[in-house]
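The data below hold one chain only, encoded as structure tokens and taken in the form predicted alone.
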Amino acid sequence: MNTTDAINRNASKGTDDVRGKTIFFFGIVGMLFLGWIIFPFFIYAPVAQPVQFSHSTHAGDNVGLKCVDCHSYDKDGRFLGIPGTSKCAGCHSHTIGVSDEEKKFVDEYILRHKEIRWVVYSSQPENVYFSHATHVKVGKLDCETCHFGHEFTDKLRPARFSRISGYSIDVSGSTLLDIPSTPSTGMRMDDCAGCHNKRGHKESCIDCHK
């Protein structure tokens, strides 16, 4: 072999573990991608709310609602969840927008007495205990520890439910490099642990898990 085959081979070597390992970069980047953002569009499926709803309309400067105006306690502690249309027709006996989704609210359910059957994205596994007045009340927590950013949404965003187990993503969905899963996190079991560990509480499984 003389000397210009063993440059070129060195040369075609080299090109050959180049190319090498390019593939396998492009082939570890194209997994993650698959894995972690084109996979759980396929597992989780979307659910749409029926009626849309702005939290920064109510939250905002206009009208100046705050959480607990809407989603109270009733005298036990107990956390009433979403208030029924009856509260919402105190403002909204008629149409006082020029919203499309609030003359649909006011003609399908105000008028009719028609409760709106919201669909839940936090809601939890049934061995899963969660009490609001505990966090809220004893634990003085604000909503936006859990729900940050809430009062911000313009609208609903469709749940996410998982095709294989029926739970929702926001209670059971992974983040990737603590970037979130959903535009609202604080109700996975990790972010329960990290906030109880930051706060020095140190709970046993039986506390949430019944």
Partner chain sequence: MTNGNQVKSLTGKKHNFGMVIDVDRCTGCGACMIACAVENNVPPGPVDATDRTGITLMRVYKADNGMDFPDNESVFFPVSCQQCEHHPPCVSVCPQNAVEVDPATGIVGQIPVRCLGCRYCMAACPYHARYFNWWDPVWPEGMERSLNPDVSLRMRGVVEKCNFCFHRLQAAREKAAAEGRDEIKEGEYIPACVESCPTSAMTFGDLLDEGSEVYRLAQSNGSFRILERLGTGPKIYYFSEREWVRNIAEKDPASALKRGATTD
Given for the second form:
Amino acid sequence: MNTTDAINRNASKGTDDVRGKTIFFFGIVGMLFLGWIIFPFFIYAPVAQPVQFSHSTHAGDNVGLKCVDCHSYDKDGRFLGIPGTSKCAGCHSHTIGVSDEEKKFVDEYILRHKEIRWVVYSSQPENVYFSHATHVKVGKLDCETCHFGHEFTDKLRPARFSRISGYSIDVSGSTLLDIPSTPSTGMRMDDCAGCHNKRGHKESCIDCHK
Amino acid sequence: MTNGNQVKSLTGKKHNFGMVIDVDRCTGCGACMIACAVENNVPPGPVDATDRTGITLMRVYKADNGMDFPDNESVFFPVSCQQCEHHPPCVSVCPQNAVEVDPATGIVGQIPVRCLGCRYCMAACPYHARYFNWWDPVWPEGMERSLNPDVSLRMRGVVEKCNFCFHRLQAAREKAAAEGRDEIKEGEYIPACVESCPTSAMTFGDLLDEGSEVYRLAQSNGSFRILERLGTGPKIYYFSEREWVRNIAEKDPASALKRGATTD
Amino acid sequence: MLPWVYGFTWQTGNIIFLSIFYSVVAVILGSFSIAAIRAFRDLKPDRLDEIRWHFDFESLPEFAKVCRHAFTGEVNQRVCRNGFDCRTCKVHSKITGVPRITKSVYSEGEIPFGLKISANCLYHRGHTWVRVESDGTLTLGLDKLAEGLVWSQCEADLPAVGTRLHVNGTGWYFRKEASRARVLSPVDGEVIAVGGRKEGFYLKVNPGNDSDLRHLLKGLEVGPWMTSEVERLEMALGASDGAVSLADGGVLLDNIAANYPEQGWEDILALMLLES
Amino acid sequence: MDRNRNNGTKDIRLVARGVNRMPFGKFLYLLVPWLIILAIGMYAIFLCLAKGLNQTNMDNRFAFGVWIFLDLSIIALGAGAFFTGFLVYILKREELRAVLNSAVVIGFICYSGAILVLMVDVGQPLRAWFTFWHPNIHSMLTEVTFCITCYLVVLSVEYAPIVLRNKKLKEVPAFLAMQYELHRIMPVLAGVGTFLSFFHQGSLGGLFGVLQGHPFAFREGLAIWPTTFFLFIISAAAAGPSFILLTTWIASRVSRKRLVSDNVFALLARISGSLLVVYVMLKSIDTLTWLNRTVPSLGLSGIGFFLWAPFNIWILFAEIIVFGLVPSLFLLFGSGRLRTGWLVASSVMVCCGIVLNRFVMTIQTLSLPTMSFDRFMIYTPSWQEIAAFLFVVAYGVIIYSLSFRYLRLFPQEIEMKVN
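What would the structure be for the form predicted in complex with the partner chain, rather than the form predicted alone?
Zooming out: every chain and molecule, the one shown earlier first.
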């Protein structure tokens, strides 16, 4: 057997090894990227709000509204959520600002007495029970505790719903690591439970699951 | 999770809800069964459902004194989940913690979304008070609009049971919270079956509250519980002035056989 | 299940139950991974040969594993547990240490079933013979029984000159279409020359300095061994539902394979060559 | 000459060397009925999964039906796998190597079959992982789930080298190395398997022993387990070898070959017999304690449970005496003397006894009334339930037949030809 032949063969075997390892390494990185970043990005379908609304304008110094001025309760303590357009019409019976969105809102909804089909970011699954009254009035929580930063938003971001489960990203969580990616996320079971644990409330499943 | 010492109810004080059913007043009309089904979004069974496969979270049994006419007397026992207090047979058997006793109210809660449908709890319950969803829930066209929004629907393949209309407690708590109260008032929360009973045979309330009617009745002479000997501490009490009725609760089932009762 | 899963509590029962579970899982996965890693490391020709022989030997029926000393009557009944490698066998060294008292029915040179046994050859249990040449090299060949079994017109994958052989490792292969039978190497050493079909399949091997041939059969052992092997062959032929039976005292045909339909022949050849 | 072997299909290349197997055509022909059953069973399973458990005749009272009963039975019968492994690898009873591979295959079939049926039996199979994610450690079912899953993994790892030893597969170097290395770790797995089996066989007994709501099944505890925990372990360990004996005999009859030596049969019989004697003794003590202490303390008469036709007192008699004591004595004292036929008949009785015991614990428990105004109920399984179970039987027969044909289940087979 020729010695140089053997050496050459060994050398080429060495470069093959390196190439194989490199491909393997980048393959792993690529798959992780795909699975952890690309896939979660595409699994959620964005749904834009029908009308834009600026919380910062309404809650800011100019107008000076409080959260409860619009988001209130009925006599049984049930949270009424987003107010109907009749409430808006109190000020916006005709266009009072300069924005195109407002004009669209007045023309298409107020003048036609139509309700807006808001896309709800955090509508919980059917089996979840949540009481705003209990948390706010008995628990003495501020709105900002859970909806931190919402009053400062100038625009309504598109809601993102999972293409598989249909649940909003705000409910199912956006990352695999337990870190909420935007301030207003954190409406998953673990978020509720974490807060309750922190405050020393021990409860059973039926307290929140109906 | 169910360690009583650590409990701090979300809305103040600890309860132990229970019920007393005066079987002398029960006419066996079944209103409680209907009210329960309507309140809790129990779907109407399909045509091939039987009394053994349908869902009746509250079920009325008939018993008699075994005598021939004219001495024959009968009695009705509305039996729902007995909300056992001490080691409920269904809680410890559930492999995935879908059943637990709510320490703040003493109510045995079952979470259908956690349920795998293994039905071990059904086999464990001596009262046969647990029901399995053998079919997909289907309502006649249009009837689904009458569903109660406070109760979630159960899918096919899970077990469900009575939870003393826990959603009514939630609603009462919410109302109290809106009014700035920590605590619900007596009578603000009663389950649908109690509400519907036309002869007022059922009394519901907090067994820890010594001033309550339910406490008085539960402690009274004629009160008894079914299968108390098993030591599970059921929280549904029955009441009867008649001794033979009170004896039925603990009677050996085999004694009925000796009388020649049917075994089908 | 895990501390960060909702509902997890640090109760004693929980900790005991889960730690037992995790230990079980760890043991299962751990031992499986060890097996996988070891298997990966085993993927070297020499090691694979070793494993193959270990497996083949283990799969041999007990009667095919009779100790060489039982052939000569030095021990009454004994089954080899050492993979036919007498060099490391304690029993062998003990027995060879004492003078021989034999009860063998065959004396040297007698030929059962018409099979020639050469007195100056050493025999391996895998039906090869070894002849020590005057220059110290070894010549390896197939014995008469195996020769008679080899397919006609089959090809032999003989090792390249320079290949190192190991005892009970791969000597060479016989191949015909998809079938293949492996000939065990009877000795350690380096191949220095090969002979093909015309020369009757032989290898010349340089055994190196520490040549040890104690494990090979010789003299009185060969006859009884060959007899028992013929019996084994007869049984294997029976297994293939073959019609021909080797009546005692008959003579093996030179090319038995030719008289049998080909399928199943690989099995018989392989079985006789100690492959399972 | 039987031309079939030689002119038949190429599948003969997969058959182990040195053994005869029937021609492929005949093999396939014999499997056809089982394949048909398999197909019908698959359809039944499809119905149950697609339309729900309303396809069964189970109801709110008979929450556990024929599936749970048969699951318990086949898991008990599959105990031969762990027990043989334990005897071979831990107690070094090398004689039992002759049936070890077969026992592993039987165990694999029984456990995978049982899990398959369980997956159909639960209402929401896709939530099966909940038990792992949110386990309630106080539930016997949790213990069963964990142990059975782990043990099926162990059995699969034990089965793998048997498969990899197939004549063709082992020609792949990686497979050859893998089967060798897996074989080396086998004692560890046998140990783990024994541990797991011990617990889940027991937990299956505990499953019913803890039912305080059903005095018929309820048993008082030793440590944290009811007595049925221990009775199930011993009965499964006793029935396992009997079932191995039985299946080996069947395989040998069907293939018309001797597969193991008679002393292996005798040893299996002796093991089964001696364990069964212990079991019958403990079971009798347990029954007497239950009748005289547990039940009266609940204000019931023990005999009251046996007044409901068709489950009269005969069932107790049959379970303990006819299918317990009698075969145990046959197996124990006859292992060396009796002909194999007798041992096989006794093994059949042992298996029947175990099945009857599991029947009593599941079906009879649920059929008895608990409240005095309650009814005694019986239930007849629907065809879907029967078919789904027969699916597992057919699956088992097919897997075993394939394994028998292509893998080396009985290492003594070649030797047995000589004698």
